[in-house]
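Presented below, as structure tokens, is a lone chain in the form predicted on its own.
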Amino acid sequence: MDHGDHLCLAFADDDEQRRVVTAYVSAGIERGERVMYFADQCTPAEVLGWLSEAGVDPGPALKTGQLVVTTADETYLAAGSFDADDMVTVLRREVRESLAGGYTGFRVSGEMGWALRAVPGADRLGEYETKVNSVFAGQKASAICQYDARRFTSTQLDGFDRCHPGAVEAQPLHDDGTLRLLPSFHEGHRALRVAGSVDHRTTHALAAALDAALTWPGDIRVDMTELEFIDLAGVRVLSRRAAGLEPGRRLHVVELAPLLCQVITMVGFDETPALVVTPRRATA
């Protein structure tokens, strides 16, 4: 996370976003950075508690203004309604305000689910999401917006994700130089994300990590985008995790190569009922 980052950060575990949130406002009073949250599901107690379970004592930075938790109600929606083109502004004058103050830089992150109540404007939402982007680019400023999965369905998560430059990464579960293995989102759906290369050093990590996928509810979606390669054995793997779901559920195989999925039906491994293959879309 670096200045002039404006991220999303999708998640479905409540210890992950502690554990990004504690980390990314931390890391903001370290640096001298002056810092705002925007609380909505969790109170404001709850995130300087965080801060103190964590190590850091919130107090001096709260006393000096250089932390301000608050809640949604209080930014967001303190006209009682919602203006993209109003908290934009706010935004930018918190950024010139906070520089001109002397502090190294400005970070924000607020908790998004605000707008699934019914806030009149909260329809502007993407477009804010959208317009935002100019506050922080090119600026000593970043902002993390956050999306419990639980709440906002795929198709909203998957748009608001879009509006954003970038997203937060999660801790991988496995990273050993040739294969990362990350939880994380793909067009709005948990899923596992494979980057690098699956073979006979690697083919136990897959597995291990689609163990652990197995767990999340629903169908599993495993994200090739960044795949390198795989063997055989690697994709005999995803067949027999397949294989093995309960009835009702699938495991999506999503964004695999072209010839990796002429691959899979050759040898037949497209022939397992519960194993949905996607080849990889065209980039233009």
The other form holds:
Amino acid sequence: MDHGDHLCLAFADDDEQRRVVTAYVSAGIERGERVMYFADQCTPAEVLGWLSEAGVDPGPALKTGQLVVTTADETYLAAGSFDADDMVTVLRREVRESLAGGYTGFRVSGEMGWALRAVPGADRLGEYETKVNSVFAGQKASAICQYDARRFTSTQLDGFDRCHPGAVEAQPLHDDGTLRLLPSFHEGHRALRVAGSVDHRTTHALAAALDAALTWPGDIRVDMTELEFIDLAGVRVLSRRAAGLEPGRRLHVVELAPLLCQVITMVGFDETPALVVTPRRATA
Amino acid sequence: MTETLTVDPPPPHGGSLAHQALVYGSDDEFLAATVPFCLDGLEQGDAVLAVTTLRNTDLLHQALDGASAHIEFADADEWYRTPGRTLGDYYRYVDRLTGTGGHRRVRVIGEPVWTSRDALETAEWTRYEAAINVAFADCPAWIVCPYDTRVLPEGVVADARRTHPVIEVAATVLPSDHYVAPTAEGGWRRPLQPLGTDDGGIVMRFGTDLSAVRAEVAESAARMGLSEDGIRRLVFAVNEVATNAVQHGGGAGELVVRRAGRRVVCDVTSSGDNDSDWYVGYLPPDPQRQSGHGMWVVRQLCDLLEVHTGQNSTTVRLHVGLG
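I would like to compare: after the form predicted on its own, may I see the structure of the form predicted in complex with its partner chain?
Next comes the full complex, this chain leading.
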């Protein structure tokens, strides 16, 4: 997380949200930045509890005003509606005043679940998310917007994700420097992201990560955008896991290099009905 | 007119494949054999595919008249690009037509391309013709391979008698006296030929870390002028062969990459008792199996592939053309 970042945190389990929020807020306090947190599904007490349990006493920061933990309802939604332009103005002012007040930076995080309620102006959230990029870009300030993937539809999630210049990375299921396997999102759907190379030494890691991903509900997505290499044994793992799915579920391998799509056809893995392969879009 | 269409049934020689060479020296001889073969096939409900020259395709169209609409035609120059890919294409065709296509059997007129092949290509296409006997042994396919004595070198026609169990000459169909089965001891084994290399090339030993192998192949092949697509194919193929070497061939191996003429050639050598048949990778894979698909894919990704088992080592030589 760097100054200037405006990241989307799409999460589908509470531990993931808690881990990211705790790390983000406590690092801000430690670095002498001003930190604002707008809760929605959680209560401010819960969020403060996460800090305490992680060994960070929020008391002193709360007392000086370095840390503010409040709710969206009590602040920018207090008037009963959401005004995107007002909110951008408020954030600009907070950044300016925090830096003028001697803080080393400004960071803010908000739970965005309120957008699913009938709040007037909530339909302009996407517009706001786009505008807010300019508030943080090039500033000693950053933001993480939290979207609970279990509550937003994949279309909504994909839309909001696209408004952000970046996304918060989840903790990898595997990372050995050559291959990273991490829970992620692809077009608003939960996905297992495969980054790096799969060969005979890491086939088992791919299999284990897939098994973890198979516990997610619905179809499974494997995002190969950052795949550098996969051998046939790795492809076979994908095919076998797809073949083993219960009826109605499918394994989507997306953004796969064209050569590997050919290989899948050569071996006949394309005849596995539950395996759906989408080739990587040409970049040349 | 049906009595003129009688064709000898496929001679039994084990499995359900019939693979015969048709040696012909005139258009009439070509048509006298292939037209009844096609018509009889259609009558029996077989799928019929004719892969031949444009000239022979025209001849067949005229002679078959309306019936040619029920036959699938392919241009031999397009179809016979590399032995591995061609065999894979044939296999998928037979599988599709006899599987979901609902045909009991597939008949193929398959006229390989021999002109404009260099010595190595000719040798490998000959071995391909031999490999068909084992690769399709259990396939319900009747394959007739025409050999045109007007244009082919004598050696190629002579080899047709070694690669086909059955031979048809001047309307006479007989078992070939010279047939050599793919599995025959020593019959099709051939030591790797020395390469006239234009490039010093590289030699490296490898162990279980194959990322170094992939990087070396990619870098060398790029330096030697291989296309992006060629590099990706070669890297994938070498990685599969090297994986076999590491997992079944004593845990280590040696890689040699060099340029020879218009090809980049990689040798992957492993020690141990990895007693591979020369036709490994020509046998179609069963997707349900846990392993054994690697060499099938390697054959189809490479332009030529030679597998040679020596006393205490196996060398797989992969060729990818510079295009």
